[in-house]
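Only one chain is given next, in structure tokens, and it is the form predicted alone.
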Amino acid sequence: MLDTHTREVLTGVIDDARHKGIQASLLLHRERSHLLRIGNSSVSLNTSESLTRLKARVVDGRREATHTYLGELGTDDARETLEAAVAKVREAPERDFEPILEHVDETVIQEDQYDPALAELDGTSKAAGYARIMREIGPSVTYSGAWSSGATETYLLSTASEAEAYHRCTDQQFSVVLKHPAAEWELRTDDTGWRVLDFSAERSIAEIRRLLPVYESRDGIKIEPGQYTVLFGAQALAEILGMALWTGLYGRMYEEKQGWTAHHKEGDRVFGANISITDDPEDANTFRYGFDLGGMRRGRYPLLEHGRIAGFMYDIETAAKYKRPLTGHTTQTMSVVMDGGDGAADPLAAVADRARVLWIPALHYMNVPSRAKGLFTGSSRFSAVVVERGRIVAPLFSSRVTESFENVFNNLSVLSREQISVNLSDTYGQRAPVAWSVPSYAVADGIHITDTADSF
């Protein structure tokens, strides 16, 4: 739980605000943060930051306002810090809508994915596993990489109830690039979770030793534009997945009609009988969050249901706005999870009897050309093979997939029976650590390759 000051602190100013009858909310996020790049084959960046913000939001009628304060909270911080809040508020324009207060439903303390040792892990520790793998590997090849380690805590309070919500995690996110100086091919390998013992360092090496062959021995093969089977990888899967979401069945997205699900509605079919896909927050290979930042307990949130439209999701202004129902997405942390289906867990033998397989384990510099038409574009860089009957037969040069979401999940014609973890986190802003469960991968037929390059 929260510590015993800060929580008294806390509680003490909303209690007054209740008494005064402010209708106002408490926002506190604290966060132990390390990163450590690898550059060129050696530490890059080690570096260290602890953070504590508090967000004071505050209702009146249909004017808000906000005011953050930023550093370490004593009692007069906090009071001054909703005091400012208040002091915009009677300022602040009127919206078009009456906002929506966040309401804590019930009391909640989540900590069961919270581990001490990862919450400690420092640079020394970081620098012997990229070490490890170096060794193992040898010094054909430069190194580079990231591995960003860190706390998380979360307190919501709010005048609309006596009820609080807590919230308190670790997690990791691991990743090393192997590069060729002359043939300048480039293979990832990547690893996440909440323990400090979910990173390892054999499951790296031996990743990397599963195409570090092809890559040495074989040339690159530069394909033709055209429609080809793709075997996605799960992070490539994930971040397809992500963007389908977002510019489909975001709430505020469908209700402005930007997104591609624009003219259809719940219970239209839109994707293949074989996608079903969930929120939920009680899923094991998910960073769970039992609450959203409006104060709504979650719980598991069905999106689609054998491809057809189970529910968008509203964040608590997108709901104040449009009258629509709290769904439990005023959240930057959505716990997605894609159910698979009856692959073979070796992605090869799921296409030993295909004549030719593109394997794109991840995408990169991906972006929507059109949300409208459900269109996303993404570029091979990483691991990525042609396979033939089953075998890989040679590195693939980098080559552009654009196709929209629908062609995608409407034709993925296997699906892997294992399910694993997929970090989506942004390491670059606050600290909101994000994990999805997808298939270990994907295949998926006529896809649209648009462009090819002639080297990696």
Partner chain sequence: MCDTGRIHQEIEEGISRVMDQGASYADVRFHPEDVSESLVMYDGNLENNETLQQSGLGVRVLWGGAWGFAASSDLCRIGECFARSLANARTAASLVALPLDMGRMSPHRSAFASPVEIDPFSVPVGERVGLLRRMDEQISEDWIQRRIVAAATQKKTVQFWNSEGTFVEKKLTNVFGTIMIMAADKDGQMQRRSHDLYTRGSGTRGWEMIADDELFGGHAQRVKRELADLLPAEALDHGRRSVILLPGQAWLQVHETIGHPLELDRILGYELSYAGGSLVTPNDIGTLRYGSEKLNVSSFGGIANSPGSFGFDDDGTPERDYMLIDKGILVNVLSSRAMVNEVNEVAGRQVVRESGGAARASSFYRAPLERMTNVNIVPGDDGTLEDIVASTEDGIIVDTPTSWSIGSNREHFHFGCEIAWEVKNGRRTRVLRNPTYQGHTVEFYNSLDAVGDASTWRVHQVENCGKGEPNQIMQLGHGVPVIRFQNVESGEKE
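Based on the form predicted alone presented above, generate the structure block for the form predicted in complex with its partner chain.
Below: the lone chain, stripped of partners and molecules.
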């Protein structure tokens, strides 16, 4: 639970607000973050940040305002943060709809993904982890990577209810990238999780050793643009899915007919029958949040069932504007789970009968040239290879995929039976751990490669 002093300060401020008839919420975000970065086989940055943010939101009839304070948090600071929001709301114009105030449905104290050892993990252990990988793999390549870890507390109070919601977690994201100085190929492996034990140098070393011989013995291949069978790795799959959900199932996009589902409705089949996707805050492969920042208790929420739209995601603003029920999606930290299939755990076995397959583990710099058409584009990067008859034959040069979400998810002929946790966190603004659970690979037929390079 939150430390007693901070809790008393914040409950005091919210109680006062309630007595004064102010409709307000307070959201505390406290992080202790650490990141060690490797570049050119050296530690290029070793950084610690200790940050406390308090966001006050005030609703007054049809007016709304927020004020966020990042700084040393004493009683006066908390009170002044709320007062700043109150002052702003007085000058705000009325909307033509009533904003919804955060409402903490029931008291939630969630600390089940908190590992004290990970919270304390420092640069020394991280530098040792990288040093070990470098020692075992050797100096023929240069090493890069980043290892981010941290502890995050989130605490939400509202004048609308007496309950309080508290969440504390730890998370880490590890990556190592190998680059050959002459041949210029890049290999990457990752680890993610909420426990310190979720990082394994052995696993990274084994993964690198599996791919290294191909990269060391074969030149890269430039393919001609055209249609190919693509074996998308978990990272690529999660990223495509992320953009598909954002442009297709996010309530705002849907209500405003901006995305590729504009002319569909709940129950319509948009993807293949083998595609089922749920936001499941109970799934252990994800970073679990039992409540959203609107204070709603989060539960299992189907998004797509056997290719049919099962639900759209509404945040507090969109729900207010379009008068829809809240769905628990006032959050960055969803727990998306895409169901797997019956494909062999080994992706190479799954494509043993195919003449040629492009194995693209990750897509670099994806974007959506047309939301309305659901068209995305991105290029292969890291560990991409050409596979023939189930054997890796050569590394693949940078190749651009430009394709529609519907083409991808209607043409997944094999889905792995194994689920992988993919870390999708970013640290823009504040620490917000996100991980999704997706099949370890998916085989997609007829994927358009629209441009290729003669370099990695």
